[in-house]
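Listed next as structure tokens is one chain, alone, in the form predicted on its own.
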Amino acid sequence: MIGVIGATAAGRRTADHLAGALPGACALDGRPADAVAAAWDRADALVLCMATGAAVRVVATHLRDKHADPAVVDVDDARAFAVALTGGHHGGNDLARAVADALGATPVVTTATDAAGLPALESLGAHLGLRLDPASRPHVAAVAAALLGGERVARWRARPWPTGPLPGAVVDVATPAAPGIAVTDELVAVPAPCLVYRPASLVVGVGASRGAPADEVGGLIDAALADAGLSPLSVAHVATVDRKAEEAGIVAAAAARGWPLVTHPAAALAAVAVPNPSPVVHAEVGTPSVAEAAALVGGGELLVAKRKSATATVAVARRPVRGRLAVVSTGPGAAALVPPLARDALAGADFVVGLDQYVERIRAWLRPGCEVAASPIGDEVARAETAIGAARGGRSVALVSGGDVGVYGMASPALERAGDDVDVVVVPGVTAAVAAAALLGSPLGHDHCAISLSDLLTPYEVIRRRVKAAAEGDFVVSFYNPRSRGRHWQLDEARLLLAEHRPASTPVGLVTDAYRPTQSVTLTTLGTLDTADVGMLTTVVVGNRQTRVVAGRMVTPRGYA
């Protein structure tokens, strides 16, 4: 819950606005001091709409522990600034930015690492499933100081789990060292100061007889992890057969430890090879193994073979290490059209691959320590393979593409080559056709299609058939790659093919360099279109029989009435 409190009439109006604008927020009534006191122990964060001095005095008596206290953001009555007062690395900085977005204000973030563009160590790799071991928290300040001071910081990973970007002073080492960062699911000793991050790498498989006590199930799990030297913080989930989805002891044991419970059909578990199958279990639930098979059903390495208590069985497996590849859309060119999801993916990447002109657009969102592999136009397959190879090597990778990655972009070559050993996230964006349409008016208001006239990857006979089909079907057509220095006649032929099925007065829009300083927007008609005005960076939008120009804007009606 985010509690929002206003001290003045203007502050209360701001509080009411934020209560509707921020997910999970609610305006709190009463005197600010009383409202803060009542909400302090139950709120995740507080937004105080009042003078900063007043906000500091109101919260000062409640501050106890930065890891337990709610984050506090202050907003002035003029709605000019959103100041992260406390809990910057525990949600306060992100909340200040969200509040600023909701108010059109400026976020004020003063934590040292954020000011230097460095990652918050408390949440390093959180988007990749890493968790900072609470026992490491006393060392955060020392490791952060080393990073800020440009000192050598050692990064040791027991396996190639990705961490996200880290600055150049971080070096990979073969054994834990200080000051350092360690990524492991094992309970190993590390020198101080060193921060230990736990990957979500372990699956605990559980089987149980009907009525197995939660204490017995939980105790068996705890003992199995402890004896194997494995951290409970690295448990991704508890797994069992679907027939045990409501077994109270399993459900309660998982819930008490904050672990999700995942169930699998007996047939899926029966297909998993295990070292200790049981015909008795097979006869009972339809699979020769529950605990071991449930731990291994997603692949990986069995670390703890089946262990038994009176009424339960437990096994533990380590999931295969998976790299992460984000295929990121950068839009048509303007920074304002790069979506927030794309900015977040870029900020979380330690390796960025892309066409040089696209990479230059997004450098502002890359963090220190991010490596860039930019290349000239052509050889999309090589870029995709570079990105996938880096992800398989344990890196958090962003493969960038202009417009939308899924429309004549890098998503297809990447997904064709990425196996199930890489987690792939596709981040959508604004396509060239959509950007052009917005500048022209609303030409895509009814059925439409996009056709690339480049024959580098598609035989021209296929392209010709598609243009003919679009003409016969009366689709609005957006032509990508319409013309280049060595390929100039295809657009002329496409115009003639369309002219067989729609009048010469059909509106045509030409948009070059959409949302860039060199942007050009032209309205013409199918009969007067001069293809010499079109270049490789032009999107050509040809209307259908219903498309018309209204007040200088190209409009395709939504219906045929």
Given for the second form:
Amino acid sequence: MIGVIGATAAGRRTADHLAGALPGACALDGRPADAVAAAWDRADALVLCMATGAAVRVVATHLRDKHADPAVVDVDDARAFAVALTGGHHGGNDLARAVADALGATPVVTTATDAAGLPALESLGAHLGLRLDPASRPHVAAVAAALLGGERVARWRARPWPTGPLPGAVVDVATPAAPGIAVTDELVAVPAPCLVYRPASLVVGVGASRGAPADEVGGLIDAALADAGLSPLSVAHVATVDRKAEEAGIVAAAAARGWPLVTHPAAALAAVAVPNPSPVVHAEVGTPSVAEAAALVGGGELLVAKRKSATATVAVARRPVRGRLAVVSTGPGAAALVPPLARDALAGADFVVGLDQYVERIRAWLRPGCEVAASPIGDEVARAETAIGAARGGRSVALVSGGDVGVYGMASPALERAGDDVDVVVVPGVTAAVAAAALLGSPLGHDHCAISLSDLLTPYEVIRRRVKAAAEGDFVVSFYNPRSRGRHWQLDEARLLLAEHRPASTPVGLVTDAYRPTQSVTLTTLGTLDTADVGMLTTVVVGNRQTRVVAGRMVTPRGYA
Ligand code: SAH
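Please give the corresponding structure for the form predicted together with S-adenosyl-L-homocysteine (SAH), as opposed to the form predicted on its own shown earlier.
After this comes the whole thing, all chains and molecules, with the earlier chain placed first.
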């Protein structure tokens, strides 16, 4: 029997609903304390529809033994959460989920293996192309327990494939150990409990004569992998030459194994150096090698040289390990303006690089096991190099900066230096001009530009020329870095240059610390702008000749009608 008890009117309505919705449930009347006392020894579980504080108080005096006590689930009056309070492993977690389903609420489950361990290890590194070898599944609980218990867990990687963050006391070791995590594309024996993850590291190159049977092609691939001690779970894709894209035997063999088929032009394959070129193949297909060249076209090392059956050829290569660098925008300030994509990238990072002030803002989204390299303002190049170096060394790196990472941010210094051995993901965000515009109204409704007045990296002559061009072009202008302690006259000069082409009444918006607790928003005009009101963290938005103030809001019309 599941006893359902409500304290308030809202709670009693929830209780009645659950009594009808859950098999074996019945609503118990009376004062909650009395109802709990009466039901404690005969109920399998209790669902208390009241605040957690009240629920904890009414069950506290009865709690004896986690095996004998009924499981207790608590539901708040707003029906937002179903909390497994006690007896999580004795039905409480499942009951919390069932209650949540019945109410459209969120289940809250805090027992460790349910909450943090199993799902996290099942999908560890999934965003980086890792897959848990199903043969390891029976050991997930043991490794999760070791990680969560703070035990030393050994991470062994045959190559520096990134894994993403791992909570707990993880140490890198030179041979597989238990409890541990192994990342390898090879069929190696590991001690128990050790979870084997398969990187998407292998490319299977295939050639075939017309009509080659799928069984023959597939069998040849399987044997090549098995003889070389390679896991089929690490096959990233099957590759061949363009003109074999429709070859049924190849298509079916790849599909049956769940591998994508990638094809390359003969000319691209002809350019790849291979150990076993064939003049006969060259004459026929336009490249001296199909299988080996297709396996190697993306670079890497040949693990299985060309093997043949009657009608097919196969070769296997291991792709070079690629670093993973996410360049992540953190918006102007408020957590609500950190995009979900940025949160995902941060959660998947095991190394975060950024200015200390930005890193502080995003710490909540980092996972246990993530290392942080926060530095004071200054050397952007050094930060970019730290991030790229770490990515090359096999870490999953997030390089963060405020606003949009691509607007006067870290994306350019990083991408100027990242080679094609690093996978780069750029996560966009809300840049200062857009944040300021939203607070001012709609000043960017027509053609606009951004100009940074910082002459740290740009000769001032270039900046002046651009301000003049913006003035002549009648662009709305967002000035970034408008003023700093040692640099104050540039904004005054910019104001005068703009005033040559637009009236003194042109609206100007000053937004300082947008979307932060210290935010300030001021509307002024080109004629009355006092540059002393402008600081390091101000964005200055100057309207064009059509910009007006409507009901206190700065608006640039969409057209010139
Ligand atoms: N990548 C950042 C810009 C960095 S340049 C972005 O996309 O927003 C730094 C300048 O941005 C500051 O001098 C200021 O002009 C502007 N800025 C950054 N954050 C701001 C905020 N919260 N409010 C107003 N202006 C801001």
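If you're wondering where the values come from, they're calculated on a predicted model, not measured in any experiment. Numbering follows the first chain given and starts at 1. In this text, the rigid core denotes the largest set of C-alpha atoms whose superposition between the two forms falls within 1.5 Å.
- G104: CA moves 2 Å or more between these two forms after rigid-core fitting.
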